[in-house]
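First, one chain by itself in structure tokens, the form predicted on its own.
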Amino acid sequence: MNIALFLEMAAEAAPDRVGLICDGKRWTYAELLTGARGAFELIEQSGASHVALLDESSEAAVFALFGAALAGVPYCPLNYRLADADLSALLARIAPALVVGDEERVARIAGDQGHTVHARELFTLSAQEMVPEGEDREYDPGDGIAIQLFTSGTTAAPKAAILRHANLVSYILGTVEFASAEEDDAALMVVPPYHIAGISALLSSIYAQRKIVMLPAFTPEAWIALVDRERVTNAFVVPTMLARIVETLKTGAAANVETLRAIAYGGGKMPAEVIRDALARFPHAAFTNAYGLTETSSTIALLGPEEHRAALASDEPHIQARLTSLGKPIPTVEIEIRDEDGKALPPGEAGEIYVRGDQVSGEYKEKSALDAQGWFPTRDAGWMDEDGYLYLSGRADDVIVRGGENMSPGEIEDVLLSHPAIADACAVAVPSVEWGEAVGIAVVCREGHATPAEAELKDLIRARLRSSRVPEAVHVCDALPYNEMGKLLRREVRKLFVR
């Protein structure tokens, strides 16, 4: 089954219902399907092997996603915030692609790679006006690759995660009821299009026939205003966004957010004080914590609305603690906690989280990560309690997740080691109320060199990477801890930042 069938079903059942709102423009489900079919024609004409989106969220993302599905080529949204060198390397890995987005940038950094490039406005217009070459065009049946996402890990070389139509269809059919949304239901989508949460939100809302309200660039003020203007009923945010929204509402922002009936969050660790504030600020909203990964087609565990309110109201410590849990596995997947030898652990013992189910791809373009029984090692560390609630205790690969954005410690360390006075460096995640996690760095200075000022190290990282990589905490030490095999003990480094 091809994921494009979700849009076709929605357009057939309710062609005149508004399916998308972005920048004040509205598209019905029939118009979205017309755009997707036009995009299919453009893709076919280009001869592209992939369809890449290098842009913020817009109607072009919908056309490109479903057009690629119809054409039977992978849809590959790219992180437009990447540095030129990194983005050029990713574009080279999917050449020749039909790229929707920044024409000038692609020409400058990948002009010799054979891509066909369309600016967003031209792509949207051409797709809507494209006349199919024949009424009996055959579309891809959908047994191949639907999505290719480049994931961030502990090294600077991203892996190409593969999601097949079968994985995504399994996730949607197992979690969403077709045409279940009321006509006034509106879901505010603000996560970037290159994040699995953005893709799954599109698929889920379209299958439910819910109106999608896109906010291409997040600010708490714009988010609140859009909720008011479009009478948004559902929203998904990362913890950092929720913290900023709550703080803005505390200042007395003049807007009506009473239409919000459901707020889901995920993408990073939610500080207890933030979710408690949010539950108080939105007393009538149903909160859901959704935990998932790119390789699992999104959500694999949920903490539901009743569990949030029960944990908030309870005086019992073990029930209160559930407010910081990931909830329980969804019915269509299995989850196990395993030790370093792959042995399943009992409740209460921490290890690595493994997951299995039809929605779980666990596949990379380079190789599959599934074991012989179909289990996927998430590289997340956690444990389950006696009642089946899942708790996250860290990441086995030490990725720093700041406001839902995965960061590689290695890239930060490489920049620090370029400083003539730095002999060794380590970047780790440190707790942050605002961001969930922030960057902390520990450095060792070379003998005979003066210790660089914190501001100097922060400016170096800001200049070479992005401001989100700038550390909130800096520690200078005589030596970093290593084991007898020469492995850096990051867990010991983290202790340096415990207050």
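Residue numbers count along the first chain shown, from 1. Just so we're on the same page, rigid core means the largest C-alpha set that superposes within 1.5 Å between forms. Here the structure is a predicted model, which is why all the values come from computation and not from measurement. Compared with the form predicted together with the partner chain:
- With the core superposed, Ile412 shows a C-alpha displacement of at least 2 Å between the two forms.
- If you fit the rigid core between the two forms, you'll see the Cα of Trp435 move by 2 angstroms or more.
- The Cα position of Arg469 differs by 2 Å or more between the two forms after fitting on the rigid core.
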Contents of the next structure:
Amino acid sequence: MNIALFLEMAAEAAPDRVGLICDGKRWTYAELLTGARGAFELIEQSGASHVALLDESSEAAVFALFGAALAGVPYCPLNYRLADADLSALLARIAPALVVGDEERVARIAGDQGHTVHARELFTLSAQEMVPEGEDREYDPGDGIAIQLFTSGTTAAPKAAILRHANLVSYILGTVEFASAEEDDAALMVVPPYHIAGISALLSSIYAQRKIVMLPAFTPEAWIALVDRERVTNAFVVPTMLARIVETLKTGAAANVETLRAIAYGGGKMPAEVIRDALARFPHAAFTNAYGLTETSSTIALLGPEEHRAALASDEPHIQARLTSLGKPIPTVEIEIRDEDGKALPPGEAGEIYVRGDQVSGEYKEKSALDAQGWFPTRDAGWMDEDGYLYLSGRADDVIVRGGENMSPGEIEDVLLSHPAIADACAVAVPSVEWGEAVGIAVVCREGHATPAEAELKDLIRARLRSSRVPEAVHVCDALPYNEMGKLLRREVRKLFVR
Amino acid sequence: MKPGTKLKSAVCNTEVMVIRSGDGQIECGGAPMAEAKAEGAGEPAADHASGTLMGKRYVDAAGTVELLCIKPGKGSLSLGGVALTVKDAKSLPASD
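May I ask for the structure of the form predicted together with the partner chain now, the form predicted on its own having been displayed?
So here's everything in the complex, that chain up top.
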């Protein structure tokens, strides 16, 4: 099994169909396959042990991903936003690599590591012109490592998560029907190439033969304009992007976004207010919430379009609440909630989310995190309701333990966000002599509202939750720290309370 | 047979990739499939000629064999003479 098969099949079935649009250039499946085969020749010639991408999304990402697969070499897209020292350390871990992208930067920070570096334009051009040796070039049968992604490493050195061809092939075959897209389908891809969603988007869309429209750098205005220009039908966004898109549309953008039939989102907690707004702004679009991790080859649970509309229309609190759930496990994986001793918990009880299935790698270069029965502990904390809907309460590491009582930051934040003057909120553990840990909250005030008094916020939490949840420390700030994927950086918030 | 193995039809253009396999002979157009293309050209047997479709997955009733069609052809797939059927696709909304 090798993911290169997906591009080969698309090129076999529809060689002249457009598979990718980037910066106004259109690429057919046959051209993409030619580029991937050329990239394979460049990789072979370089003798590289890894193929790295240090660049924004472009056709080069497609050539490099599938070229690496044909060569049987791991593909490692890198986060170009990292500081020089951090990036240099990652490059050293994959040397000697064929690096596509920022030539000047690699020379400056990793010039002595033995890499072969191609700037994007040169790589794209050379890959197209490379002629495979002979008609019957034998490609790697490849059941090895397809992708190596470095985790963001918020607490320690980044881990190298590994996805094997078998994991990704299982994911695609289990979730996508070959050539199922309509001729006019177009998927707008805006997540960066070093994120798992950026890789699964390429694989899913190519296998479905859904044309990919790339937006290398997100702004709501550029996103809306591209939807209009390319008549985009499908899109995946992270919650902060969706919030900004809806805000921008409210100010009366002149663009036509009515072609959008399906909007999927994931990669962070979706505020109920944002999704309600979006459902109202796109009344005819099918919304899907996708929950997944790098280590699970992307999506493992889905909240589908009908469930979104049903939750919006319902008067019953437990149906309404599903708008903030992750949906149900996809048919090809199993999910369990377990306590700290690894014991499976019944519905309604919160613990750690465990997942098992062929698409789940749970593997790092250093070691596998799977247990003996193949279950992967996600380190995400959550619970499942009676009907099998999964809810996320945060990272297991974010749980606040006050005097032996476990508290999820999410429930405290939800209460704070119900206050009309609070625009954003984060609850973290702060050191407490008496309790070990206690609750600290950082809040952002909504424009045009007076800052609520500390006592008012404490009273609100005391009234809605138990008194143990009442914060000992309150910090008012202008904005909470998020990374570029819209992930709240709780470790940064924690620092606000350390004196 | 190892998952990922590619098998070719002896009597038409069909090619499949093995996703899962157990015991028994995998055939196309009534003739055994193999990793190498057979010499000479035959025709699919009349009762094994309903064709294969690109990208469809084929399974036996017991679920021991699963094949992905990566090149379509005129013959149809069978396991030890018993026709394989197209695996029902679970329709999931696009999520990425």
